[in-house]
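In structure tokens, the next block holds one chain alone, the form predicted on its own.
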Amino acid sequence: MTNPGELKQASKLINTAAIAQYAAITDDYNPIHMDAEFAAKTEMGGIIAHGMLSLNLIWQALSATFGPDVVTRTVLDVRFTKPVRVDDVVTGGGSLREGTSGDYDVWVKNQNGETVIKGSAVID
């Protein structure tokens, strides 16, 4: 079977409720994610979402395309390139690298088309 050229995309609105739910699940209450007054005084200039909250969209795209067992046979290598802000809508997806059978360029982009995460997924 030939792998598809594009991953099925997955999107999420990153609002304060999503950030709070993620913090509760992971027990990560870092004030950069939770405290607007604190976050405003940092170099980020305001609250940013947990990186893994957005990274999960790449896993969702892979799983939607190949099924849930894909996580056990994929090596993911990514960089976080831009912070995700409250009320951003982020979308994860990817494209098959030309000349390969299971290597994908993967990404998460915000509603303005700006890449917030980029990297690769190699599926065994």
The other form holds:
Number of protein chains: 2
Amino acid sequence: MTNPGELKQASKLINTAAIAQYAAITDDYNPIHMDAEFAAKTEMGGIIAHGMLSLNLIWQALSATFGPDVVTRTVLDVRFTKPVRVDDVVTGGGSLREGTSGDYDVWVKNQNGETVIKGSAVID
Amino acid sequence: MTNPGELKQASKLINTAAIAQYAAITDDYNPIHMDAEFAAKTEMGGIIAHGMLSLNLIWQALSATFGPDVVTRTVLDVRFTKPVRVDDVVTGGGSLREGTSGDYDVWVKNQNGETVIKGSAVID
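Counterpart to the form predicted on its own, namely the form predicted in complex with another copy of the chain:
Up next: the whole complex, starting with the chain shown before.
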């Protein structure tokens, strides 16, 4: 089977409800994610979403493209390049690297086309 | 500042409630995660938890050790090595690599000490 050139994409609205749900399931209530007044005074200059809410879009893209067991045969390498803010819409996707059979450049971008996560997913 | 030799650890019970919550926030209702009868007939031999529920423990360990902005200065490289099953308790942690100032071997293990995720986190 030849792997597709482009991953199916997955998008999510990162609103305060999503952040609150994510905080609840992970017990991660750090005020940088929850408290606008606190977050405004930090270096981040306002609330940032949990990075995993965005990273998940890469897994959703991989899973939509290859099926859910892809997680067990993928090496993922990622860097968070830009914070995600409340009410951003983030989209995850990826492209097959030229000359490879299963190495994807993967990314998550916000609604302005800015890359918030970039990395690679190498599929066995 | 010298980075610590060991990350603070974080643990989570991955029960059906956690899986359902995670499915709800990600819209990932794949039956491999939700439907015991379906999952039993697959190669996985039963329900597996969403990989991100476990991967999150590495971020929690990093965040507990360095603060939540660590996400913006970390390159994470991970491989899922073993499925996580309903009612597993998974723990994330990591150790500083000898001779480095901020390269951690990171892992998530289940209650039997089996590694379910392994990788590295390189912190700027």
